[in-house]
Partner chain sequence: MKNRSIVALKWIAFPLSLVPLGLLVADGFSNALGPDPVAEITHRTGFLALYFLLASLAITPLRRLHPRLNWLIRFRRMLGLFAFFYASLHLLTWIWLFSDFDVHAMAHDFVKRPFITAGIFAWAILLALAATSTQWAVRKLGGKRWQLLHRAVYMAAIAAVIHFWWIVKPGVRTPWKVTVVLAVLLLMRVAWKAKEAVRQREIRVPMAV
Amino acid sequence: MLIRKKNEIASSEITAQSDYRNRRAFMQGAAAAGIATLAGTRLLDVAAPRTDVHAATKLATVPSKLSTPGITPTSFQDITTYNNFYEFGTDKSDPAKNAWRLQTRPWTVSVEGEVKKKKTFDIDTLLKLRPMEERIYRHRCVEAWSMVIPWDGYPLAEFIKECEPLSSAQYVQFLSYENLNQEPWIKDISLDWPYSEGLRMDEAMHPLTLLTFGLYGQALPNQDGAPVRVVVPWKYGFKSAKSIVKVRFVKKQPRTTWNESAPNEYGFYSNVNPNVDHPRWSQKYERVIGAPFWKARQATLMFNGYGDQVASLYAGMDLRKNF
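The structure of the preceding chain alone is requested, in the form predicted in complex with the partner chain.
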């Protein structure tokens, strides 16, 4: 099927990262120039919520051939202030305000289930396991909005090799961090916590599936799933579990949070598919984050544009049934 693509976000629309980083200095200067100190600091909080307090660590990355060519990343500001991370509140702006509570050190990822031997990886070991690659991917949310994000990580397959799964492992389950002290918003929504997601083994081993530690060349901001998450670019965003603490290799399809909550709305596969509507909205189009409102509507691509690489995983499957 031929889908006409509208123009991507013009680079002129994007705030330069240097400008973004200097915004505090700029605002502080303005405040000092006239506004009363108290009003100034309060204004600062409103205008620039703390978004990058935990994002200071730089990551050394190498370019990757699997990065998507010809697309311009969404601004760092939008990627870090427009998030679905219900552990930190249900509004898109909540995680940027609340995720500073998440303590990402010390952090370990334990591996269990159908593996030769149970293992626990320290986050600093994981960071050094393989060279970090920059992968620019499209990111399509099931809510019909999209971004382009320059992720930093390495293939999940490389990590899975280190886990030494048994041949009986058919699926891999990811469990996110759950802590009522750091994430009290968990109580605000009736989901079966901790957040759980899963992939079929061949999906998890696919070279596009990324174990992700950063974006824009720096450690993940908390609201984007620090310190480690997966990114599966051909699936709706909720399939890419954040702040992972446990990886479990299993024989049967694992429970996944949104699927459990509303099986008719969120399938286990949840591949991006413009031909299968969400019961409450069409998936044919998406709103491009950061675009002006009259230009935000863009056609959604099958498998989010990664069909050439991943369609074979689903050969012979009815994608309407297995949505």
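Alternative state: the form predicted on its own, after the form predicted in complex with the partner chain:
So it's only the chain below, everything else dropped.
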């Protein structure tokens, strides 16, 4: 999804959370009644005017049982204007201003390493690989701020099965897009590009780990990692690699960008843990973006609140050492 070059999007063009929920309820009822998809799309356009050319790409999704219950999603405006995406600048507002440069078509994701056969997937093939679902997840940044985001995608495990990894594959590495013409800010930031992240294979195969193509029912905005990213909700946000172009299955723990740059600050695992502070700030509390001031400061939850589902992955591990 391309972003206007203007610094701001008119507030009248931002999808309100209430409109989004009403649209979702309507579309679910419409599907049950057998109303044509085309008619539904036109009604959606009336309810939420398109903000740019790629907003026309609506994603057909169903609600997921893995969504976090009882939490209200952060507004579309906050999710798309307060971002970490250093390929497009270091200020939180920079990606929304600059990521329009990213060309998301054509786009392919190559697969290599410990696999039965090297493969390349076109982004449109990936979009059709499995049915899409909406998952409302907490999103926690290592800088102690958080959001709640309705992501659209399907389990990363489904994609991994298509890749046919060998039994020797113990980790999976994700490499992001690198192009100085579209991402000139790269040259000003002292990191080893392209951006690299990785997961242990059991983490990557966990049902909560999402291969993600959209949010709020439409294609991912560029500044949020278009056209495809991973989302690992129990880890700090930098573990959820954006704009992926290559996936490698490897025997040994892969290099990851922030762990390589500052290993005392960014561990390979980077599970959300209020008991392990960043060297420069506490992780015991977080600031909720968009929340009223009396709710903005909240206690950080172990594993970002997903402990019941993922704590068993780390049984017997020293989580202060393996941070």
